[in-house]
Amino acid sequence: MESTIQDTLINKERFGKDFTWGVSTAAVQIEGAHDADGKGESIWDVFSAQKGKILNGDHHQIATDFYNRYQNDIDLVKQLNIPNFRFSISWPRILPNGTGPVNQAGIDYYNNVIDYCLKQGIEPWITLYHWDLPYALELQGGWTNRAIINWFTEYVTICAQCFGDRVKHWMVMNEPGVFTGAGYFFGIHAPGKTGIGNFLPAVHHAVLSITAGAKVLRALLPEAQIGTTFSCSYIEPYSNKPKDIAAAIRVDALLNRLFIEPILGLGYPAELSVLKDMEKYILPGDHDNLKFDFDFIGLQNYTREIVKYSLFTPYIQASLVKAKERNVPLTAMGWEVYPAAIYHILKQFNEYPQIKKIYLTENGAAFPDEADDGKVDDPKRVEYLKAYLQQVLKAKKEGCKVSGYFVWTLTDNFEWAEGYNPRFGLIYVDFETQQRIVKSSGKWYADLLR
């Protein structure tokens, strides 16, 4: 009886007619032929080849083999009822230097993509920075780099020219707060620079890149409908202590506040203190430039975090109490499972007024699926799909701007530093053969959109 009362529950039409549904990607999570046809080095195949950085020694280099099996996967996607597909452009696979001479089979690729997806009747929603950045550019300081700004006009402005007359939704970048974080503070993802004086930098100029690539989509689209995603935790105090309490805040704005704040106008977030540091780096107009008026906003949410005040982390005098300490239930990449954590995270961003529509760009869980006889049971995502999904609901009636939910992913494929390890997909893929076999979850998704 439980298991009918979910499912009625979320049943598609109660989310409305105009509601959105489908899937979202990555080029490089996906697309292997990391060095056919022109396309140039990225920073994720220059760090994914030394040793120790991504888990069992794997890469990228044929992933899913998405370039040249794009036709049957996009076949699965009509298959699974799936109306809406979520993909990236490599940005070194149009300019292969990053900027410079365009290279043509990178274009004409996409484009195929693209008219493959319409032929199919699938509404192609594109991302145009996915953490791909040219290794050219990173040899020139890469997001450190002021002239980053105009090296990604550049590459938006090719990118809107050439598929601008057949897509109709735009994602500027795809979770500026990791590649920031990961990439140039921690040095855990592409390019594996450290330290805050690599960070601030980065973070100002992928705000400023952000707006401007905004900017170029709506003077040559007007008619598009162009938005940003952005990576959300749900963040709670380990305890009632003021000191939690505050650090709770501080994490907050950290992870959430960050960089739509800015974007929407309202500058960055006053309780960092460690952003004293970024005046170096603005500079006059610079916060004019920071703020665009967006069509949407992309959210991505999977968990929560516990935060307790931590005297001896630098900047944040904050820490997480990591979930497999809780006694919670977990995922494989030792994520809590708690499906509260997006109606919460709808009601924050809700509260912004400057929001004109939210989609929930990515959802999904990683659990160790394994194939039986060709079949892939995976009851467990089943549950987290609805548990969450639930909970957008709830949101939604609540009268939460939510007009849209994208399952990450499609494919089980390369999860950056933890290789090929968790298996977010709702299709298994067999790395060794490339053979792919629907799972439960993705027959159950099906059904839902039928």
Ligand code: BGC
Given for the second form:
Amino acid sequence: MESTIQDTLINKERFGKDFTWGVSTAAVQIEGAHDADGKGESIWDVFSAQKGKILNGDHHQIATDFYNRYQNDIDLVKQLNIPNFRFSISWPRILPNGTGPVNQAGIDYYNNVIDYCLKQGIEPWITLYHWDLPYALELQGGWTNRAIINWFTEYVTICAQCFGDRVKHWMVMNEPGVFTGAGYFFGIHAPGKTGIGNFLPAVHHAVLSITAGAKVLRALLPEAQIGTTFSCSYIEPYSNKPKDIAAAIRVDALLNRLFIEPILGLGYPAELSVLKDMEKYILPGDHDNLKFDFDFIGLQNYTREIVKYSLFTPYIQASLVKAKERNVPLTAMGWEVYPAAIYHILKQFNEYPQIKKIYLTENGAAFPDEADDGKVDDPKRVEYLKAYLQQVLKAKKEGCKVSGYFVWTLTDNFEWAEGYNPRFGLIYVDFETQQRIVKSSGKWYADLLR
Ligand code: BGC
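Go ahead and give the structure of the form predicted together with ligand BGC, now that the form predicted alone is out.
Complete assembly follows, chain above in first position.
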């Protein structure tokens, strides 16, 4: 009975006929072909080849072999009735050294992907940077080197010139908070750098590159819809004690506000005292260049975090109370299933009058799916997606400017430092044989979008 009520509630029509439905992917996680046709090395190629960096010693050299199977996988997007396909461009496929000579084979490949999407009636949505920096640039400091603003601008210019005649929706970067935090502070993602001295310049140069890249797109493609995406988790304090509440405010500033606020012209969040050292990297004139008037903002939400005061946690004096210690439903990532998180995040970002439009550019869940007799039944993912969508609908009915929803992700894939273990796909992949099986969640999404 309950599921019938939910089904009615998430009927596609209730979101309105202009609501955008899609599915999201990223180059490193699916393409494989790590050294094919002139591609340069990326920081992820180097990182995942190092011992102990990726769970079970996995690497993404083959991944789901999307590079060779893109037609088959785009056919599956079509088979699932998904009208919009978000994918990222691999910078080192286009510019093997990050800057300088262009690799024509890389341009040809993305032209083929774009053309095949359009031929199948699927709208391509491009992310320009989903974390695969050319390694040649990392050798010069990567995101910590201010020259990256120019390197990135050169790359964006080439993509706009080569693909802009057909691609209408662009996202400059994917989740800068994650690649700077995990890659330049904790060292658990590529390039494996650590410490505040790497994190702060990486953050500032990422913000300046996002706006510089967006300006290039605007100048070259005046008709394009230009956005950028952010990871966001709904933050709640562990208790009503003032110290826990203040800790939650700091974590919210770090995880949810650090990038969006400068981009909206509001500056870096004042609650983060550690940012005072950012001044070292801010040059005269930067404040004006931190801002861009985006057509849309992409939000990516999976869960909520509970935060408590922690005297011994440097810089932030706050820590997360892990979901597995809270006796709550979990995904295979150990993240809490908490559908209201997406509602609260929409409400929170809706408050910024400068944001014109929000697309939920990622939401989904990993569960330990298994193939049985050619079928994959994943009721937990179906329930997860339904419950989160119900919350999206609630926010929309209350007037939130949310215009679309993209499931993370099309097929099971390479989940960064977690390797192939967490399966997020609507479609199961047998990584030995590359066989694809549409999961029951994929069939459910196809029915919803029919
Ligand atoms: C990223 C994806 C990732 C997903 C699940 C997002 O942070 O954009 O690349 O696979 O979340 O962890």
